[in-house]
Each structure stands twice: as structure tokens, then as C-alpha cells.
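Listed next as C-alpha cells is one chain, alone, in the form predicted alone.
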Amino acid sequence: MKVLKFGGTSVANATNINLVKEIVAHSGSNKIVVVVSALGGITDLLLDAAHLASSQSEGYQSVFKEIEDRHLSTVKELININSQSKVLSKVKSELNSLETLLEGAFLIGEITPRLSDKIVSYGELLSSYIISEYFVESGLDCAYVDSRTLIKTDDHNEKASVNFKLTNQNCQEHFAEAKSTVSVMGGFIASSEKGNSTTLGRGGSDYTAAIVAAALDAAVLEIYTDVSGMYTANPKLVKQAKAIPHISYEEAMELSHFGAKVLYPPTIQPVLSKGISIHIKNTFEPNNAGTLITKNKNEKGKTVRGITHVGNMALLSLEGPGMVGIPGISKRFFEVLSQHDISVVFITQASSEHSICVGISANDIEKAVEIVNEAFEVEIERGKIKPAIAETELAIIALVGDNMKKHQGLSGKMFSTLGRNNVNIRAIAQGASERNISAVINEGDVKKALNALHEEFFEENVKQLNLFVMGVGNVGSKFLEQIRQQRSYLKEKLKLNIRVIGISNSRTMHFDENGISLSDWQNKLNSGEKANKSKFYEHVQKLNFRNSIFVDNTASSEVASTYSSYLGNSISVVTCNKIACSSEFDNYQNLKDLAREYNAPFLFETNVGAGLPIIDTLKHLIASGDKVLKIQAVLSGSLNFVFNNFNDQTTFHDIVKQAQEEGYTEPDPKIDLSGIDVMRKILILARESGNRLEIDDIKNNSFLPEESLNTDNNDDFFASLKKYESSFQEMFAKASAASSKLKYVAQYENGQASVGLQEIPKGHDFYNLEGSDNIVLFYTERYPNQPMIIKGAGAGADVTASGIFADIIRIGNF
């Protein structure tokens, strides 16, 4: 024999009914007994129905019109027009008593346990009868079994306890004569000894099938749903989460438990003891595997089997030196919110016992806090214990796994990844059996957290990095194409899946939580909502992606000045912008320690040298114990091209528009001209040393006239570099007549910097600096004679580009 019991979505309407049909059709069973819910969301309908009724709003008559109309046009899809005259009679006259219950509810204006029970319980009669009839309507050898004749409780509505003896002998007995292949019950629904309506609880149509198939001896338990099995997290918050093959009782009792919706924790209890194995199915795709529950079978050692969670949790603490070592407190408090039908789903407590925490549902927590001061008021006025705390807006976290005990480090896995995410931990269990470590987090932070620890423990050490990318110019949009082409041997050389979420430029930003398509951004942006620094960090937050990485590929002060925000809620930044870097000591060291509380990596190698490993070189050798002595270096790409393409057949003018129109310099190229961004770029380096500097302490021997240094536009700016040009070729010829080569050098010794330009004569280590290359001589207590040298392209869109990538990728392998 077998049971199969069919849930609310597979039994929503006349089309999933068709398909359930075709399910118990092919069962290849020559016994089979079929429970069903009630027809999708019609439980739902019916709890408002009577709370509007109660409340004496006669709101209730559509409500109540809209379940008849569901059940009435169900009826009329699946019966054949010839036959439908009885079943609409016999649905009508179930419907008519029901809308009686309604109108004495709304009389009397309240409705007591045993009333609410005997309303819901039309969902499942109803639905039960239906689906009977269209299955003897199919061809089916098919009887209909009223759930409230076998299935017996005590008189306790809306949770009642099954009185074991009497249903197995009434199942055993009715089914040993029933005649039909196919029985269809209602789920959910039970009678008292007396006769009166009872329900097993909110997802009670499992526990009956399974109090069904224990009773019967079945072969197997079937529990068709609207997915394929139990998953390792909510598919419905974790996309990469997959189907469990096979789990055992223990493991799916505790994912059930805590919020594994796809089956209701007591089913398992019944079948437990007769070793019945339990089977997940998806109605809609019936040829699925699905999640098989037997006796623990983990033969390949797997140790965390799924992450789940339940949530509108809040926490109740009580705490006092009067607890330390006084017997009785513990009792006292779980006894009195047991009295109060308070169920505790969660339990911490000190070893010190001057404090007790306990997880509840948030729904009872004003009415908790309330019932324990009250227990408890003699010694809250003694001072020996501090009134009730509630915390609300929680939710419990769980990793679950038989063969967790069998090996180390799971816990601290746990929790570090959910550090490196800023996701706090506001009370932790682990019970003795060690298949379940549990964590009480923000309930905001519940996607992000199982998100990360799926990734963690499920995929094969592939790692999402989510990116949001403000400025998607020159450098920005190299720095997309260059992941658009990378994703691929990333994701499969690396394991790392890089997504961008968010995009912005001056004008417009755009988001999309499951991933920018690279290969049509511009349009998504052109067409996107208008750009605004501060609503861009706040859907940043809002999204509270794990693996969150800011990316700031402009050269504005305002998007500096942000940087604190996103790295203080454990946001990695990676910049090209030097502005932050190289601004007041205080604010650069403030976000290098924020980087370090919170774990969020600030990273900013493209402000020095573009592309080139200057400061992860720099901070190597810090790290290893080396000493910075001096530094010399031509830092400015730009002014390396400029000075290597001007002489006496060209004009200072037209060589400095080149450089700017072919990305070499800033897009207000006095920024470069006037020294200002290699200052920045000496200023960085001195720091990553080890030295406090500010830009006012460095030495700037600017090359260009007053005037030019004045202009406020870049029209003015050119304008000036024309009336200055023999000034400029003056200097060329100079050096030229000396045999050496103009180079704007930057020079850090003895905590001294400045920058300026300099003749460089032929043998020098500058001299041979082609285009735009950068050149790093860095003098050590390691290297004091011999300087290590860095040197190559340090300016242009593609390598600032690949030197922001490079970053990305750092923060990845972290």
C-alpha cells in the first residue's frame, strides 16, 4: 500500500488536479490512499472569513462568495456537465452550512476555538470530496473517506493530539474492508470522541497522512508539493540552492523544523518507528528525484546536509545576580510561558547562570514579557532580576547534519563567514546531539546569510562577488568589457562568479539584483532612474548582498567622501580615486582601520602607477619587515607622454590635447600638468610606508606659469598653453643642449617629498622611459643600493581597468 498526500498548489485548480489524477493513475500501487489539502489558499480564505465575521465587518460575505466561487467553477472544469447536477448539490449544501457558521459568528460577534475549527475544516472537506468524485468521473477505482470518522484527538481545537489507539484501530479497520483502489481523504482535519471537528495544526495534512501511512503499514509515504524535494536553503532565497537526494529522518525532522516548508516537522514522528520511508516529490514535475528520508544512509560522510531558517522570531532574556546558583529559576520560567502556550524554540544560557535567553515567536513576545515580570515581580522589585528584555525583527539560522559531530572547525566556519559579512550574531545554540548549530540574526540579513553560507558549504568554493560600479566612462566601461570576457575562466579557473548589480554615472544609475547583462548595460543605464549618490549606497544596503564590493572609477570628491558608509557596514571598496587616499591623514587612516574592523577590504593600487603592483609590492615589503628609505619615481603617465612626444617640431599645446583625447589624463588635464596628481601619488606611497604626510607638506616645483595654474576651465587652460609655448620650448631646448630628457619626478626621503620637473641625464634609470610608463625606484634597508624597480604602462584606460580587476580578484581570493 501506499499514501500520497497532495498539497495546497498541487490541488489550486482544475489543471493541477488533472495532473494529481495522472499521478495516482500511474502509481503502480494496488492499494493507494490519496490525502489532500484543501484547494490553494483557500485555508487562508477561510481564517479571514472568520475573523471578519468575528469582528462583525461584513466583509466576510465576499470573502465567503470568493471560496464558494473557487470550489463552484472547480467543480463545473473537472465534471462532466451530465454529472455535475450531484456534486454541485452536495458542494452547495457543504457551503450553505459553512455560510451559516459565518452568519452566527457575525451575530454574536466573536468566535471561540471550536467554531474556528469547524469552519477551516470545510477546506479540506470540500476539496477531498471533489477531487473523489473527478477521479471516479476519470476511471478510477475511486471511494471518497470523510478524514473526521478515522482520525481522532481530544477536545483541544486548533492544535488537537491524536489519540493514537483508537485512530490506528479505526484506520486498520476501514481500510482492511474498503473495496476501491483509491481512497481520497481531507489532510488537516480530525473529530474528537465526541464528535466535534478538530484540527491537527497549520500543515496538518502531512501528519495525517503520515499518522495514515504508520497505521496501514504503508510501503512508502509520497508527499507531493510544488517542488523537488527538500532543498540544501529556500530556493526562494538562495538560487544556487539544489535538491537533497536522500537525508535521514533525524536531519529532515530538524530542517522542518526550522522553516523547511515542505514538510510539517510532526510527520515524521509517526512513520519513525515503523522505518516508512518518506518521499518528496514535485507534482509538476513527477519524473524528479526528489528528496528521499529514511534511516540515516549518509555513507559518503557528508557533514552539513541544508541551511534553513525560520523567521519573525524575538528573543526573551532574563537576567540577575539573583539567578547565579538560586534552583528553581529555570523551571519557574519556562513553566510559566508554557502555561501561556508559549512555545521556546530556542535556549541559550550562561555557564555563569546570571542570565537565560530564549527564542519565541515574535507573536508572543509582548504577552511573554508581560507574564514573566508578573512571575517574577517579588525579585524584580528586590533588585535580585532585571525586568523582561525583548528583542525584536530576529530570525534563527540553522546548519543541519548528522555527521556535524564527526568533524571540527564547522562552528568557527560558520561564524567567520558570517563575520566577514557584517551579519551579527545575537545568541548562539548547539545541542547535544550536534547535528544543529543554531545563530539568532537580524532578519534583514537573513538572505545574505544563507546565501554566504551555502556558498560556504554547498558550492565547490566557488565564491559570488557582487559589484556596484559608480562611473562607467573611459575607464569604467574597459572595466566592465574586461569581466564581460573573464566571467567564464573565472568562474571555472578561479571559482570566482562576479556579478554586477549596480551601475551609475553622473546622470543615471540602474540596478538589478540578479545581475547586469554586460553585453547591453548602456541601454539599461540610458533608460535608468537619475543618479544620486546617497540613494545609490542606500540600495546598496538595502540589496545587503553577501561578498559586497563599491567601485569607484571616478575622480570625484563627493563619491570619496562616501567611502566610511559603505566599508563601516562591511562593503569592500576598490578605487581609482586617489582623492580619499591622499586627503587629511585622519580620514585616509580612518578608513584603513574601518577596512580592518569590519573585514571589508579597501583596496587602491590603480592610485599609483594604473596597472602596475606598485603598492601591493610596497605593502609586501613592509610587511616583511623591510624598510622604506627612499623613494624615486616618475609617477604620471600622462606627463611622461606629454614630455616624451614634445620638442621643437611640435607644440606644448597640441601634445597635452593629444594625451587628454587619448585618455592619458584626467578629463581636467591640469590636474595632471600642475603636479597636483603626482603629489597625491608621492603622498600614497610615503603612507603606505609607514609615514604620516599631509599634501601641504610636500614641495611642488610646478613647471607651468601662474597663469595657466589660474584658468578655471579647460578652454582658458589651452588658451594659456599657447601664449606660453616658447617658455616651453625653452625648456626643451635646455635639456636637449645638455643631452638629458625632461621627466616630472616625485622623491620621498628622510619624511621629506616634493615633485617637480627635472633634466635627466643619459645612463639614469628615467632616461629610457617610454610613452606613458611609470617607474618605481623604492630604496630599502633591503635594497639600499640596488633600488627594486617596478616599471611599465601607468596610465590609460585598459590597464587602470585591469589594475581595478586585479583588485577585484585580490578581494576574491581573501
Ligand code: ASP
Contents of the next structure:
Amino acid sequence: MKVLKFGGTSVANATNINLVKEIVAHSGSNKIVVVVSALGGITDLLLDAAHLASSQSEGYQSVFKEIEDRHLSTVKELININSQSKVLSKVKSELNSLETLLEGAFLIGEITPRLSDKIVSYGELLSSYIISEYFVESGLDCAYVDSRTLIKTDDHNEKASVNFKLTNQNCQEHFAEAKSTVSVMGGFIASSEKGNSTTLGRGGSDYTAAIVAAALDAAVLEIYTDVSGMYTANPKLVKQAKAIPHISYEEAMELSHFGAKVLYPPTIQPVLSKGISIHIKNTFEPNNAGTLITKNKNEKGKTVRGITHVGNMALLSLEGPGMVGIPGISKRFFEVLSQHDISVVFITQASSEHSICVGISANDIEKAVEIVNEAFEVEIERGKIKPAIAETELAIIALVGDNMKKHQGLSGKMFSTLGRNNVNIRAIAQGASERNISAVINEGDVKKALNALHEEFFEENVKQLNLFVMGVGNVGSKFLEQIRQQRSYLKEKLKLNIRVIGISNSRTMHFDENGISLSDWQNKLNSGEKANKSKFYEHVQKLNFRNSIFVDNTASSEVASTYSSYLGNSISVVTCNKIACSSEFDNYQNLKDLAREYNAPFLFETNVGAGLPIIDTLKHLIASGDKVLKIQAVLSGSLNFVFNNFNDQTTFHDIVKQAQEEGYTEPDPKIDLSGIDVMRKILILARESGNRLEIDDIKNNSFLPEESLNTDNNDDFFASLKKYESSFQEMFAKASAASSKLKYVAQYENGQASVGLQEIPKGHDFYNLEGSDNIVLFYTERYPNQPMIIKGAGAGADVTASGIFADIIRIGNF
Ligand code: ADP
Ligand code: ASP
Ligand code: MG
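Can you swap the form predicted alone for the form predicted in complex with aspartic acid?
Next comes the full complex, this chain leading.
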């Protein structure tokens, strides 16, 4: 004997019902009980119709029509035209009775739980009848059973309690007599001893199947649904979730109790006592192994088996000085909730006894506040207790597993993961069974929390990084290309899964929650929506992805001014834009403080020396207790290019023009030649060394004539260079005469910083600097005479992009 249960999606339409028939036909048992749900979505529609009718809205009629159409079209598709009329007339007659009940509710403008159960029972009545007729027609030896004649309950409508004695007896007697191989019955529905229709609670078809399996000592209970088993987390919310191959009854019960909807929580109880295993399988992929639920089965070493959530929760708190030391307050509090059938899902009481806080369904919160305030009216009036406090839009998330109790540190890991992702925890409880740790969080954070926890506990440390990239010019597009090339390597070797979720340039922006294809991003971006920096931010915030990183590849001050919003929402910022770090010190400090407070790294390695690890090295020196005495550096790739190529055979004007054309300078070359860019860099190094410095504190010994500095467009600037050619030649001649080379040097010592052109003699570390290379000498307490030297290509889109990339990887390893 086998019991097979098929859920709503599995029987949603003719095509799916055909798959069900195939599974039943090949199930290899000579006695099979098939328990079916209503056609997917019908129970909701029936409840909608009942609700509309009882609130005297004529809208119930169109809902009824939809219910009618779904059933009639399923019959027409499934049943051969020759035998259709009998089935159609039975289905129509049942639908007529249903319509009469709805009309009744409409006329009296009221609905009782008993009438609601009666109405809702039509879902399973009709599905089981249609399916059994289809099985017969397909040649199966099949009989229809009205579940209400077998499953007996009390008359507690909407979630009745089963009378096991009667039910077991009914089932045993009925199936002892049953001759046919297959019996089809509806799940979820039952009847009271007086014969009224009752139901077993939403999702209750699983329970019906378990009751029948236990009554008949079935060999196995197979539950067919729309996913391949019980997963490590809801697969609809966590893509990386995996089916759990084998799990204990207790763990499965705990998972379902805390929200794994794939199994209705009471289902386990009847089969557990008989030791019947439950096999959860996928109707649409019946060859997948699914999940086997049996006694005491826990794979070795597994602590957390699953992560679940229950949504639509509310917290109800009672607090006040009058609660301390007065016995019986909790008793009265819980009593009044239970008297009104409000079930408490979650309890925390501070050890100070100053407050009690419980989690209940949000549907009950209004009523709960009212009855609790009423029950404590006297104390509230006397100011001993404050009126009850309600908080809504909450959810419970829970880690579940048998072996969790034997391991320390799991809750620490859980809460630090949530904290890192800016998920605010409202309350915490560790289940008395010690099989779960649960926390109450905002409903809007559920998806992020589940995914972050899943990553932490199940994904072999594969960490997903979600990038939002602003600016796709030279550097930005190289950066995207580098990610494209390295993605699979990073996933495999560094266990980092990098996804680009949003891209924007100054014209358009584009988002794809599943990750933008990096071979086709240009087209997607071109046809994207109009760019808008605050909308971009709002979108990132709304998506609320874990490990989100905002990447700024622009040189825009407007973009730099958005960093604080990102960091304040635990979104990391990586930037090659120097504006923020060289703005007022307070702004720079504020960004660093936000980064620390919200656990969101703020990295800007490329602000100095492009891809060279200058800032990171400096940070390590400082963190390990070293002190910077002096910094000497050549930090402008553009100026190096200019002074390495300028000589008495060329003109200064032509070399600057060439540098501009080859992309070695900013589009406005004056930013480089005036020394501003180098000032910003030495300012950032001075700040990172621990000094409070402003840009105006830096001395700029400019080599440009006053007139060139005062131009306000590129044409005038270049014209002035031409005009002063002789003074540039003079500088060159003077340096050559002293066997020196011209280098633009930045210096920092004793709290003072300066930038300017210097004649560097042979033998100096700067003398042989080639092309656009940068060099930094750090003189510190540990490197007082021989400085630590970092040298290499310090400009160019490729190396800058790889520097940004390196920052992203630092965050990945954070
Ligand atoms: P049926 O109608 O077949 O009874 P349900 O909708 O009641 O199906 O249950 C299956 C659904 O349960 C899945 O589609 C999935 O969205 C949800 N679910 C929630 N948590 C889990 C989990 N841990 N494992 C599998 N499914 C889950
Ligand atoms: N049809 C019922 C529901 O939707 C029972 C079930 O599907 O298990 O709740
Ligand atoms: Mg279900």
C-alpha cells in the first residue's frame, strides 16, 4: 500500500493532471491511495468569492465564473467527448450548489466559519472527482472516495481537530473492502460527527495523506509538489538552495513549523508514530531524488539543515514598572490571548521582567492589542503598565537543525551575518527544542537575510558580490571587461560570485536583478531608462541585495556626494574618483566613520597610483603600529609622460597635446599640469597616514606661468603654452646642465605637504622613472633610512580598472 499526494500546482490544469496520471500508473504498487489538492489557486478563489459575497459585493460573481471556467475547461480537455456529458453534468451540478451557497452569503451579508468551510470544500470535491474520472478513462482501475465520509473531525471550523479513532476505523474498513487498485480522494476536507463539512487548515492536504497512510500502515507516503524536495531554504527565494536528500522527522517538522511550506506542519505526527517514511518529490521532475524523511537521520557533521521564514508577523509587547516581581502577569497575558484563539509563535521575556514580547500573526494584532489593553485596564489606568505596543511588517527567520545544540558560535555567526548586511534584528529566541534559533526582522529584509544566511551556512563559502557600476567610460568599460574575463576563475578559485546588477552612464541606466550579461551590457545600457543618480541609489536600496557594492568610475562631484547614502545603508563603495577623499576633511572622515559603523568598506586604492597597492600598503603599515615620517612621490602619470618626452627637440605645447590625445591627461589637461591632481593624491596619503589636512594646506609651487593657470578653456590654455615655450625650454636646459631630469614631486613631512617641479639628479630613486610610472617612497619608523618603495605603471585605464577590481576582491575577502 502506498499513499501519493499531489498538491495544487501538480493538479492545476489538464496538462499537469496528465503527468500525475503517468506517475500513478507507474508507481508499482497494487494498492494506491491518491490524495489531491484543489486545482492550484482554487482555494484562494473560493475564499475570495466567499469574502466578496459576504461583504455584499457583486464581484463574487466574476470570481465564481473564473472557478467555473477553470473546472469546465479542465474537464473538456481531459475527458473524451463521448463520456464528457456525465462528468460535465455532475461538475455543473456541484458548481450550482456552490453558487447557491455564495448567493446565500451575499443575501444575508454574512458568513460563518461553517459556511466558509462548506464553500471552500468544493475545491477538493471537484478536483478529486474530475481526476478519478480521468484515471478511469485512461484505463486505470480507479474508484472515487468522498474524503468527508472517512476523515472525521470535531466541529471547529477552518482548522478542525481529527478524531483519529473514528477516522482510522473508517479508513481501515473502507480500504479493506476496496477492490480497485487506485482510490482518489480530496485532501484538506473532512466532516464533523454531525456531518458538516470541515477543513484541516490551509495546506492541509498533506495532512490528509499522512492520516490515511498511518491508518493503513502504508509502506511509504509520497508527497508530490512543484519543487524537488525539502530545500535548505525556499528555492523560490534563494536560488542557491539545494534539496536536502535525507532528514529526520523532527527536523522536517521544525522546518515546516518555521515556514517551509512544502510540508504542512501537522503532517509528520501521524506517520512518525508508525515509522512510515515520507518522500517529497517533484511532479514535474519525478526522476529527481527528492527528500526522504525518516527517523533520526542526520548527515554526519551537519549542524544547520535549513533556513526558513514566516512572514506577516507582528510583535506585541507589554511593559511597565508594575510588572516587576508581580506574579501572574504573564499568565494573564497568555491566557487572554489563548481565550481569543490567538496563537503565540514566539516569546521573549527580558530577565528584568520589565517586559514581555510575543510574536503573533499580523492578522491578529489589532484584536490582540484591544483584548490585552482590556485585560490590564486597571493597571494601565494606574500607570503600572503601559498600553500594549504593536509592531507590524515583520517576519521570523530561523536556522533549523538537530545538531545545532552541540555547537557553539552558530548564533554568533547568524547575527553577525545579519548585522553585516544591515538587517535589523527586533527580537531573538532560541527554540526550547534547541533545534532552532530564530530572529524577528523586518519583512522587507527577508530575501536578503535568507540569501546571506544561506551563503554563510551552505554555500561552501561562495560569496556573492552584487555590483552597481556608475561610469562606463575608459576605466569603467575596461573594468567590466576584466570582470567578464575573470568571473569563472574567481568563482572557482576564490569562491566569489561577482554579478553586475546595475550600470549607469550620464545618459542612461539599466538594472537586471539576475545579473547583467557582460558580453552585451552596451546594448542593454543604450536602451535603458534615463539616468538619474538618486533614482539609481533608490533602486540599489530597494533591491536590498546582500554584499552590495557601489562602484564609481566617474570624476563627478555629484556622484561623490552620494557615497554617504550608500555607506549609511551598508552598501560598500569602491571609487577611483578622488573628489570625496580630497574634499573637506570632515566629509572624508564622515565617510570613513559611516563605513565602520555600517560594516560597509569604503575603498579608493585607485585614487593614488592607479592599480599600485599604495593606500593598502600604507593602511597595513599604520594598522601594524608603524608611523609615517616622510612621503616622497612622483604621482602623476600624466606629468611623467610630459617631462619624460619633453626636450630641446620638441615643444612643450606639442608634448602636452600628445599626452592629451593619447589619454594620459584628464580631458582638461590643466587639472594635471596645474598640480591639482597631485595635490589631491598627496592629501589623501597624508590623511591616510593619520593627519588632518585640507587641500589649501598643501603648497603648490606651480611651474606654469600665471597666464596659463588663469585660462578657462583648452584652446586658451594651449595657446598660452605656445606663448611661453621659451620659459619651458629654459627649465629643461637648466636641469640638463646639472645632469638632472625634471620630475613633478609630491612631498609630505612633519604635517606639511607640497607639490612642485624638481630637478632630480642622477642616482636618485626618481631619476630613472620611465613613461607614466609612479613611485612612492615611504619613510617610516620602521623604514627610516631605506624607504619602502612602491613603483610601477601609475596611469591608464587598464591598471586603474584592475585596481578597482582589487578593491572589489578585498571586499569579497572581508
Ligand atoms: P503544494 O501545492 O504542492 O502542496 P505548496 O505550495 O504548499 O505546494 O508547497 C511547495 C512550495 O513550498 C514550494 O513551491 C516553495 O515555494 C515553498 N517552500 C518554502 N520553503 C521551502 C523549502 N525549504 N523547501 C522547499 N519548498 C519550500
Ligand atoms: N487546497 C488547500 C489549500 O490551498 C489544501 C492544500 O492544497 O493542501 O490550502
Ligand atoms: Mg502544500
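Residue numbers count along the first chain shown, from 1. Values in this document were obtained by computation on a predicted structure and should not be read as measured data. By rigid core we mean the largest C-alpha set that fits within 1.5 Å across both forms.
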item: Residue shift check between the two forms, rigid core fit, residue 169 Cα at least 2 Å; value: no
item: Residue 714: Cα shift of 2 Å or greater between the two forms (core-aligned); value: yes
